[in-house]
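Take a look at this single chain, the form predicted on its own, given in structure tokens.
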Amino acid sequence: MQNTSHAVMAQRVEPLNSPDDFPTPPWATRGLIEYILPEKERLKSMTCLEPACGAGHMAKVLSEYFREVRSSDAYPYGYSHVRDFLTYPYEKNGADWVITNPPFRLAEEFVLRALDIARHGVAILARTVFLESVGRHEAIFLLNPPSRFAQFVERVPMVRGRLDAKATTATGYAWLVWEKKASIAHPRLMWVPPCRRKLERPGDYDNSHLVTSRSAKAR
């Protein structure tokens, strides 16, 4: 008998033209941070672009750690610049880190538009399913394969328009990172461990009503 329940069936497929707007839960992005990008401590330091941070559930996190962070999507959520990020003239080189959690179906542009603009690193969220697809290997995992990918070994819940702390999946993330001026010749691998307790803050999922309200205004 097939299993219908909505952890097993919920799928990341979007429209073409909708925003694919899932935000992430925060804990998620401290994870990166705080088990998987190398010399943290560093990046006080630095700047970093998060270019499709939606209600800015990311972009919050990441300015925790980075000395600055720019903010940027290509839908109005009222939190930050309305920029295209494969089409806005960014500088090369304009920022030390590039973070986000990108549309699933724009993912591959994004990485290679992150690695021009990038001075040390790229980071992505993806689903583990990112590294299939023999147009993803040619265009991007040949000649440039992360130096570090890192799996989840919690389930990330990520719901459409909002966050929500009680939310389930049954869809593997993991992130995905290039670290630029690194020597590798084959990624390393890598899990975020055992975290969502540890790294949740109180206020991590207020207003989540707002969001929704947000994105439907944006569709």
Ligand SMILES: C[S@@+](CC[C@H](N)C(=O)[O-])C[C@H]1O[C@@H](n2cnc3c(N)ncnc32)[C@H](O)[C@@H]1O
Contents of the next structure:
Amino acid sequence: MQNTSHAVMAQRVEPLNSPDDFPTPPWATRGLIEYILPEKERLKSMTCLEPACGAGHMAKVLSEYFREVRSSDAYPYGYSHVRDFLTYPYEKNGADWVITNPPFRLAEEFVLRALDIARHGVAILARTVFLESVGRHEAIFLLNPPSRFAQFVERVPMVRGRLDAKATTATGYAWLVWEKKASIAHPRLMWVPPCRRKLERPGDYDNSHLVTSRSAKAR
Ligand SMILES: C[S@@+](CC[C@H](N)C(=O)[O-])C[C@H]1O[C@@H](n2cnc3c(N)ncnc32)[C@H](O)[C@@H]1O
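So the form predicted on its own is up there; where is the form predicted together with the named molecule?
In what comes next, the whole complex appears, and the chain from above leads the way.
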């Protein structure tokens, strides 16, 4: 039976067969590069895989910073290859970075798979509550804590199937970063500072069925 308590209802629960298509506003991806990832200038010589790219809203921004961005998604959005990240035979060390906003219900599996594939590091955008749970502690954090945990101080509204400049949300988000060669015993706690206004660009919300008349329900 589905748990409908207030605490659970406050977090949207997607059906098991849902693609969980909630695109990332471009400014939130720029926030990762501008404030959180180390050695921003070196990214120009590196490759990046975005393995759950959807309509490409994160992949396009990553292309502003990386030499090459490869992308794919398990569902056809008309943007890139159709590949299930959890089963497609990606090469170990096949990309310098793996960066994505995965479907929340598969985020644990995405982190473990990404750590196998990335040569240099992994960055995952997830709800702040991703830090919780005994299961994730045992599967990931105990042996593989992120090297950086960066909480957004602003809200990052994401709505199903499109970008919406006017959406609001009650959910907090963070970037979790694993630098594979960093000998960091404890994660560095960081904040993505207020940056939405500074990092939004003209055209960011084009082709996104922009909703201007009312605010949409975000996750
Ligand atoms: C939260 S959306 C994020 C989309 C995109 N990364 C972005 O940030 O704009 C999650 C994406 O994961 C894709 N997805 C779901 N299951 C997947 C899987 N097993 N392998 C690859 N992509 C998957 C969905 O189709 C959806 O596009």
